[in-house]
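In the block that follows, a single chain appears as structure tokens, in the form predicted on its own.
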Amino acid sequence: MRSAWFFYRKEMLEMTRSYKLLWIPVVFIILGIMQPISAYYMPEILKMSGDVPPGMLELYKLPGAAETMAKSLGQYGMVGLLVLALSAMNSFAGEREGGTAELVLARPLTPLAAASAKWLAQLTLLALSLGLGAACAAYYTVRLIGGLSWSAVLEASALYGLWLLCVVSFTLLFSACLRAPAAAFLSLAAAAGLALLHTLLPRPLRWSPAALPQLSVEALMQQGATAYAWVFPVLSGIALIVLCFLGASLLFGRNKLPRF
């Protein structure tokens, strides 16, 4: 436990020296508040656009406060995706691919403790990021739009949480065998394989991970509806990232050679 305290410790001063831990919380913060801000000021964007039919801005209807702080989670499901899986993709590649990952291992390093060690510092810029990121989003949605329920914020932002977790954990079980850009693809790739196939056949796959996100804009529009909805979904959500964590663990173990 001790060595992998100390691998935690540096991982997450290389995250501090690569300054991910300040610019992919700010970018979690500019696309939390991009959704209240923009709802609440369109009247203006489209009044100085200059081709606004005549009407058309008295038919313009604010969002309800949940909708906004639904669309502002909903942002992190693409742009906030990519930013992840791109941070995380070198977690193991990176050990690989510079020749470090056998000293890595030569020390008194189990491979289950360095996954364990990166695992929780991906969590950890995880957390930072989504907390701030929701925090600010629902700040500006009160703000400007109206009131929200802050257990609700955070049982919706939770849910959203353990999808974005789910996907860098399939990151971090790719960058163990293949290089940073094939993990990055191919972690995108399974997340949007599996939103795809719950999109397709909801009512049989209501139990998986992708219904996570669903659940969250649920969470916010009608609290309290989704009491054990979200039971199934959440198990399979922390069964795949136990697999991807215990299979990233063991490919890096097997594989401390860069693949092509």
Contents of the next structure:
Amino acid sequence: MRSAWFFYRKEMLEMTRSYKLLWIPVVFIILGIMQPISAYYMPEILKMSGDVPPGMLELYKLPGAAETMAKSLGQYGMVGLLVLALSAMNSFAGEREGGTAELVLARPLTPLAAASAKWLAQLTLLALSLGLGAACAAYYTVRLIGGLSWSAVLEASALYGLWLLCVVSFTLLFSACLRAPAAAFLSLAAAAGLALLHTLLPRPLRWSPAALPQLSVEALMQQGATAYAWVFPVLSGIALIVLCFLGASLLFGRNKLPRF
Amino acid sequence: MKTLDLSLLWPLFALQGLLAVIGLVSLARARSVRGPKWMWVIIILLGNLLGSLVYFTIGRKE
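Go ahead and give the structure of the form predicted together with the partner chain, now that the form predicted on its own is out.
In what comes next, the whole complex appears, and the chain from above leads the way.
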């Protein structure tokens, strides 16, 4: 337990040294506040860009507060996810390629402890980025567009965060057995595949973790079709994370050099 | 025309500036990056959010 804690501190130190703990939250805040600002100033932006047919600008309707907040969270599902996957891809792969994996495993540190330290470090980064980003996005939405229910924002962010954590756990799993770029690519592809399957078969796959972004939008709009619709996606998401985590610690314990 | 509320806009520009500064500091301290360093200086300075993002995700070596 103590060694896992030390390893976690080492991971956080590395994140600080590589400026990840600084630039990723800043990117999340920018992404979050850009949405309400651009929605609010859209007529001015269009006017500045030139040729707008007369009467067009009067047609512009300010989107609702919940809609704007949902779009901000949607940004985290696109750009945010890319950033998180690219930053997590080196977790295990970097140790292996840098030749420090043997050192880690030679220490009195079980692969399970090493994996949990790495996973916790990624969770810290995700929670910090998403928490700051969503809070700033909500603040700007309230200031510029209209009222939001804070409990709905909290619920929606938590649901979205769980989906992001699923994908980050995928990245960790693949990082334990593949080279870093392949790990990032494969986890993003897996996320896209899950999301696509869910849009194709929304009813049979109601329980899938890919339903979480949609549930997060519904939580914001406060029009949940059925109460407790979130139970199964949340449970399956947690199960997926646990599986990825156990798989990652198993694969890292073997520490074979990957061919890809 | 809405009056531009600067109290809400300046944080956005400040954050973008901060991101560029973090990028330049990390670039200056990095022993080696993918591609020449002067290219990344231009990308970070001119590329706004996207430029810094590309530097951090692709340019940096771990």
